[in-house]
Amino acid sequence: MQSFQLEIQVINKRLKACRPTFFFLVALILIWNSPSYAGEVQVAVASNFLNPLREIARSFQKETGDRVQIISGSTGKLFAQIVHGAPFEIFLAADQTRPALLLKRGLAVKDSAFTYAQGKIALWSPKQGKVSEDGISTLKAKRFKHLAIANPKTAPYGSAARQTLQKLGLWDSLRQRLVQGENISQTFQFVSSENADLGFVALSQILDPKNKMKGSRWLVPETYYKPINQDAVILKKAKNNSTAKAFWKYMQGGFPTDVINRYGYGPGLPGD
């Protein structure tokens, strides 16, 4: 009888020891299944806007607790991935054409498109004095081996660079000196690493706080190329995602606008 009572006491002690772990596991299960648990949105963004978006996403996550997963690339490549079923929920393009096409194809939520920023291009070199104040004399002098631009077929900033050279009558004479980046981020890397002497990059990349090589630049007049109006759109895959809709709305608020201006973009146009 005494032996049996001792066994009962041992069992009770073990149950008491396990109780904190049991309650901890129960608490975790309740948290994981709670409707207040952080949401998530997958945002595909044109590479020129990657660093500004990172700032905006950090602020959004701090305010809401919701997560923003960022996927970056050229607008053309991201568009193709969306068409082929990529699980993106918001698309921040570097043009208006691709978001409009997604709406036309029924792959984006109706009336969700808005212009979040207006891009600008600049001829830039990390070396002081390499690019003249007007830039045109630098291009005409041709005292450089390589001129970097983004792929005009897939990157709106590359298209703007080509339009600029065509307007100046230099496209044909400089084509042999061109090196093309897949997107504007790779183009910037070509120039910053001095694999290209100079290049047409996004003004936002030059003004990015992470860029310590201010060098010399010529801000291309906006009359030299078609406006780079950058549109955002909610994709159909996010129609039931409240976090996606909240982030879409957040992008039109005060803090994102401050970030956009600081990076040298022109103001966007709010959505409906």
The other form holds:
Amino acid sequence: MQSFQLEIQVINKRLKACRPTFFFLVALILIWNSPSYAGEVQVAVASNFLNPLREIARSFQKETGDRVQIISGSTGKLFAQIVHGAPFEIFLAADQTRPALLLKRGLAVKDSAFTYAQGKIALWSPKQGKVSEDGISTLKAKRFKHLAIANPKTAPYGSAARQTLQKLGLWDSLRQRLVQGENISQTFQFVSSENADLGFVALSQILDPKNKMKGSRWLVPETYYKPINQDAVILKKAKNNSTAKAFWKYMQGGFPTDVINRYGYGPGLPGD
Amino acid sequence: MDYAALNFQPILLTLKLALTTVGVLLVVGIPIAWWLAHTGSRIRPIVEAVVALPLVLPPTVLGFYLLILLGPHGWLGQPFSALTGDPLSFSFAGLVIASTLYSLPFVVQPLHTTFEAIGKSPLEAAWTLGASKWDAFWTVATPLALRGYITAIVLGFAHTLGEFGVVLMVGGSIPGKTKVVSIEIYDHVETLEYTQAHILSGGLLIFSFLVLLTVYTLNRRLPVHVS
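Now show the form predicted in complex with the partner chain, given that the preceding structure was the form predicted on its own.
What follows is the entire complex, opening with the chain shown before.
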């Protein structure tokens, strides 16, 4: 009997010693088993469309119970990541070039490309009166130290900004004052933090309800730059994911179109 | 191979930035390290922790605070633009400030360790022989601490060469002013210009290796003067 009690004591002691390990394991299991959803889709999005996508994803999640995981960055970076095997399933680019290239390389599902939004750029400053109504006089007066644009090589909005400046014959003379954001989000942040006096940003960023600063802006005429048709494609990784297909269909419906228009994007041109 | 597309400006800029930063770091770092090695003050651990912060903080945290600090309403940006008429953000001077913070521990820590290893006794001997404190520092402590100086200079230099995240956040990628090699490489990779990315990355890899090799070789050769 005594030896039995002793044994229980020993076991208890051992259990006590194990307790930290036990809690650690439980914590690990809790961390790894984050709540599971019925379905899941990984959406890579050009950063100009991040906030509207969040709204769309929230309503999709509510309706279907499926989860949308969002990865944002510049179109060029996301494209390079997809080429190198990133596990994205839908790609919402800020141009048509990159989705077309993915189709050509066989990395996107055939006939899945559609134009979900048409982007517009604006010259913007968070300060009242900084940007004149026609904008051109502001650019020509050069009363600013830094003009922010997105990287014209990787970000379609940066390329549109470059085309605008070239059209106005100001590209060369303003070159020394240009600061480049890695993508349009960083460009917007440079301007809104007033580190740059003004910048070419996406109209959607100015209209974003999260942005409380109104400031002054000039909506660049759409004849100054090639239209920023933003295409979406389903990627090959999503071949067997029904959630990806459901979300792709959902994107073309009524609610997303409302959101897209509210953010100042032009209507998607189906099949363009 | 398309050598014409390879631009040497970022390389020169990076070297200029690293050299300037090391210069500033020595001016700032030597007094801090000296004070840390010889003080009995209670706030010493606090200063040590502050100096080591850039080692553990993600560059995004430094970059975020620097954007605010260097901006037109920031503690540094406002006085700077009031004095010079130029904004501090997106300038070479701004990058030097950023790099100085970022590489501070790499300069202060080796110096601190060496100063501590030398201890007070050689200095006290110099003082009793009539040397002024300044004299003792230059003619006794500095030669003794040579190894620490070399390590500090090389690490500060190499770490600034490798700076990326902070510059990406506060640099603005202006050719000749803030577009350093690491940003240039990033741009090349993003636009799938792998040839240029290879040349620059390979160059940086070899250069950094040689720099570190030099330090470790010198460290072996240089005698340790510690009593």
